[in-house]
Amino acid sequence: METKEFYINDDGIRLHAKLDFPSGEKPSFPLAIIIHGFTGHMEERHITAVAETFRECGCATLRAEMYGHGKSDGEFRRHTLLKWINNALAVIRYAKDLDFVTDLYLCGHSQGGLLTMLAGAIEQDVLKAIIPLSPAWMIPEEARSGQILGVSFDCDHIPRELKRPDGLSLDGDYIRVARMIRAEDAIRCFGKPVLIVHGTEDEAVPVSYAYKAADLYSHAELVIIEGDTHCYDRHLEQVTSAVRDFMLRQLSSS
């Protein structure tokens, strides 16, 4: 399998990307964009497994790392959801211009799942379907509540910097931006097929948010993985099976 590693430019910010092709000699095929989560990167076990599943279904895959993550430009502490949205739109723009692409799909995990929901609503004209995995769409709600990602703060006086229990720091702008986002509006806006996958023992995102999102979407399929964690440490094969089944149905209807 040929892998192309390169950078996508987003207004001067370089986003690390890898493009992989499915087996076979077809001149054109669908493309799935895959985005990691908060503190994540493109080489995580669950990201590479899902990417391989897309390729087994006959799709090319474009894995991209967002601002402040992996090998992309920017400091982790200074990333915000708005920066990530701009990043995702730049990646989608790049993908739209590839001459071999027939259909585009967008998949993201955790904060990347939230990003998939937001960017999906913006770019639903060009996306065939979206696949949010363990989507952390409670982040904006938590940013308005005074407690986010394990850190408490005063909603009326957002600090310049937040230090997480794990030692990582976030700029206060992360909260200021997140609290202005209404994920529910993006969810209601997307009218195409959606697959949501979530583990019942997710330690980062309550599984209740998966049920809420499925109810808000007009065409959502929800797969609950019993006993699994946020990054699918126990039953990753059930996640890839759900993605495979969903994608084969989408591709057969094209």
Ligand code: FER
Contents of the next structure:
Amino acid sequence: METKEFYINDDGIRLHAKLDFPSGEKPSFPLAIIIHGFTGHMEERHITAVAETFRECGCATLRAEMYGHGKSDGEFRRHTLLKWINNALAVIRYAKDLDFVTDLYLCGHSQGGLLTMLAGAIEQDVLKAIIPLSPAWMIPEEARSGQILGVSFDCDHIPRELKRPDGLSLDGDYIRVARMIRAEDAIRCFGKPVLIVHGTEDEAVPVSYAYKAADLYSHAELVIIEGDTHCYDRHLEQVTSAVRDFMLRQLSSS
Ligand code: FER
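Return the form predicted together with the named molecule of this protein as a structure block, the form predicted on its own having already been given.
Below, the chain from earlier opens the complete complex, with every other chain and molecule after it.
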């Protein structure tokens, strides 16, 4: 079946989305929502590979791009985690209303993995399981500690703009929002199954956060990929096989 490309309306903000169907003639199937990370988009190699894996398991996939990313509305420097949470809720609302959907799954990479933890907690009654990949849940802690993106700032005087030496720039509101988020609370209240995948050579998110999250979740499985990076440059096939293995077990229990 062909890809359906469209926009999901989040109260006037257009979020670029692609819906892809699994092969076969079934009238209904589970749906996996998949979200990219900070500066990412839906066509990144690891995002398309994970989406394909969900489809091989018999799920439809809905890849969506969040505020300020990919072909969605909004300027990159003006995105915040609150905007992303609202975006994710709009995408989940859209997915819930699709008539072919049986169970819903939420998967995201890095900042999209943190979003998966946060939106997952909000929507835990409608989600069957969540799959945070290398979730960047150190971002709120970094924002509280006065260093983000490797750039230091004064916590008592949040800058109007945070600029990385390479030119990447973020509004101060990114920090203001990030530092009020308590990812631990979202983790602790989520009682459904969770799969966390993380590489030991992750240069953006310390792998220690994967161990800590798996410990705090009541039903988490943790797959550590020895020697792999933040975007799985070395062992992407181990990431997809972890997702496949987890999903086949979820689907056989539904
Ligand atoms: C940071 C480290 C990592 C940060 C964001 C990330 C905004 C996110 C990475 C990703 O989503 O790939 O300090 O600050």
